[in-house]
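Encoded as structure tokens, the following chain is the form predicted alone, with no partner shown.
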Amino acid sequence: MVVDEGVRALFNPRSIAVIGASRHPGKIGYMILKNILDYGYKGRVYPVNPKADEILGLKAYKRVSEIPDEVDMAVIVVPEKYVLEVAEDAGRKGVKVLVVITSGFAEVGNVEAEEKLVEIARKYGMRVLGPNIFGIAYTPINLNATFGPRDLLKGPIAFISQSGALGIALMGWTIMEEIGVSAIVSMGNMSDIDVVDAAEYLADDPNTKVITIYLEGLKPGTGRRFVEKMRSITRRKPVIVIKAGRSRRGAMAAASHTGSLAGSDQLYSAAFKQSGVLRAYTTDDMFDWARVFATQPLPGGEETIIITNGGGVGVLATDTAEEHSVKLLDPSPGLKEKFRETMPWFGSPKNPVDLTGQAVEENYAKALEVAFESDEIHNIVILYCRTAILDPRSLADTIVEVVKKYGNSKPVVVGMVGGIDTYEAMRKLNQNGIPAYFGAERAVAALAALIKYYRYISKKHG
């Protein structure tokens, strides 16, 4: 694919000019600039201001058409009624890629000045991301360009949002949860660039494996670009989308929060659809799905067995596995003689397999092991229950080990339930490359993402 200058250098910029960057702490100029500088960048960085000679150690400039050096990259921070000027400037010097954080275009009702902000930048070649937005973040080349959290930790999940203030959230949700990403997109009006720009870029990236979006809504009459750029994008890369507005009012305020046309929520449906795009209702599911993604191989096939320490997680699972049309298997009588040796007598080789709570680490790691030697099982759920004689973090080192063992050659996801020591165990098999989720229900959803991303692709392939 021939990549876009433009859309190249916003996400691998040579030079970073910061127009408008700031002396003063609290201001966005200010941590902007700092979070380039602190976060690691390794290109060259030239704060612009024509009221200071220096900002946070590096020479300031008047103008961009000052700099002695060429510019891939400029981060817009000025007031709106000087953006098209700054725009105009930073053509001139050539300018590849307007990052445009000031807000005050469409999503106000100011379509003539976000329009000549483009017809600017089309008359240089530039391209524009914004305007209305947080920034940009790559973390393999240490780029954190926006006004969020800066210490991003670095992994294969990208989120692109057209929300700005859901997206910085999300950025320090994602640090706290330990959930590491290699691009955070702001996309705001979208004047230029738009979502099928940056998961275009992002799917021939080797350090993303799965894009998220959030989305409010296209722009008029992109909807049959949007299907037909997706098809290709999600059969490199699985799409994940949450879609905002889906109710009437919630139409309407997406219309007044970026100027987006919302439409009708069927329509986005049926497109999401026939692009293979994985559709997420809330945010929780989508950064599980994105876990399940980003850590596991696509399956052999469907066929999948749910491993437990108590039969009521192990009902819960089997509904949502119904629900969302995950094939539980019928284990053959030889695999359930292998299970049965697993537990103690009362326990059930069915599936679920049900270890019983006298289950321990070597429970768990025999049926484990038995799971991953079968040829029947395509997908292995773990499930745990906190009980006395099973020390969660213990139980977490087991599976870690024997998953290594079998060099993660199938799909394994894990749900527990318990407290803090619970919770650590979780953090601890996340650390790992094992998703884990607080609970049944999330752990089978999020497998089911990867089964559904499964199929689309066997079609696709097939």
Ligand code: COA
Given for the second form:
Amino acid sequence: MVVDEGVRALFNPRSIAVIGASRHPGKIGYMILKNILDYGYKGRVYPVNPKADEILGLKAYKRVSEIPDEVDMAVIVVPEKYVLEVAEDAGRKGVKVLVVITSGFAEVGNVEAEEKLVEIARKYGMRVLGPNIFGIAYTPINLNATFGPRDLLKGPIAFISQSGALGIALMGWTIMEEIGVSAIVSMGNMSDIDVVDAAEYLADDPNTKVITIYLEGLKPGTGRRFVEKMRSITRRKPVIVIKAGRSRRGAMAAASHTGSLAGSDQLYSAAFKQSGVLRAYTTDDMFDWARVFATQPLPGGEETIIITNGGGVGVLATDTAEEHSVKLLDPSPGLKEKFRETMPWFGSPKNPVDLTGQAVEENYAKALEVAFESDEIHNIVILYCRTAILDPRSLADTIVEVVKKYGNSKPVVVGMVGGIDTYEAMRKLNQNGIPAYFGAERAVAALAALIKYYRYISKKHG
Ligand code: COA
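Next up, the form predicted together with the named molecule. The previous block was the form predicted alone.
Full complex below, order starting with the chain above.
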């Protein structure tokens, strides 16, 4: 696929100008420049501000056209009334992509200025991200051109957001939740570069395994393009979309937020279905699923086993499995025999495999080994309820060890219930690339998304 120069420059700029880089620490133009420098971007950076000689130790230029170097990306952080003028200057300079942070365009009815901005960009062959955005981050090259938190945990999940505040908030949240990101792209008004352009680039990005999108609405007339392009993207990578503005009032809120048409929810549902996009209904779901795609292999089949120390969570997991069309294996007599050897005599070798409340690390390790070695099993769900005899952190170490021994050959998800030490155990698992969730239901639902994608991919390629 031929990649547009402007889109490439958005994710891999060799040099960046910050137009409206401010001398004052409280301002957005200061924060963006600081984030670019502090997060470790290795390319050349040029602050542009007619009133300053130097900002954050860098020589400042009065205008972009004065910079004695090529400029790939220009981040624009000047008030709306100056945007067109600086965009024109950037165009003359040969900038490839404009990242327009400034608000006050189509989202407030100022459609004319937005159209002018795009017109200027077209005239000079530039692409535009925004306006009305918090910026872009691409962690493989230590690029954080946003006014969100400076630090980002690196990983394979890309997040494209039509909401600014939510995007910024989730940047901090990803660190807390041990979710590593490759890219965070704020879409704003989507005057030019839209979710499809960004997803298309990321579909071929070796640093991204799964693409997540917070969508409020597509631009009128772009529905067919969305379906066609996404159909090809989802064959290469899983795409999870959360679509806001489902309700009538929600749709009205979306219209005044980014100026987009929320449209009928049925239409979006149909478009997502046709394009193979996985639709999440909550942000929790979106990132729960993304975590599985980021770390687990695609399964070799549908048969799933649940291994638990608690009957109750086993039943909850079974219900969720049925609701999400996760096929629970009926183990053969031979396999049941093998599971029986991993548990006390009063346990159950059926599915869920109940190791009982008496289970310790060894029981889990043995049952997990049986599951990895059996050809009957394709997917493994491990459940744990806090008991006095098994410390969850120690169980986490055991699970990591066994999964490593089998080289991540089958998808594994973990659901745990308990207190703070259980939370610590889940962190440990997540840090080691094993998706762990609070509760059986979330673990099974996340696995269900992986299996759904597996089904989709098998159908397309099979
Ligand atoms: N070229 C370069 N720099 C210029 C300039 C020009 N033509 N004209 C002014 N500047 C400088 C200013 O001197 C100032 O620097 P200083 O603080 O060192 O003096 C800097 O650019 C910023 O200008 P200022 O007038 O102070 O604007 P601001 O910082 O108050 O607001 C925006 C600018 C873009 C942040 C504001 O207009 C805006 O749109 N805010 C909303 C952003 C947002 O929320 N986006 C969506 C997020 S999801």
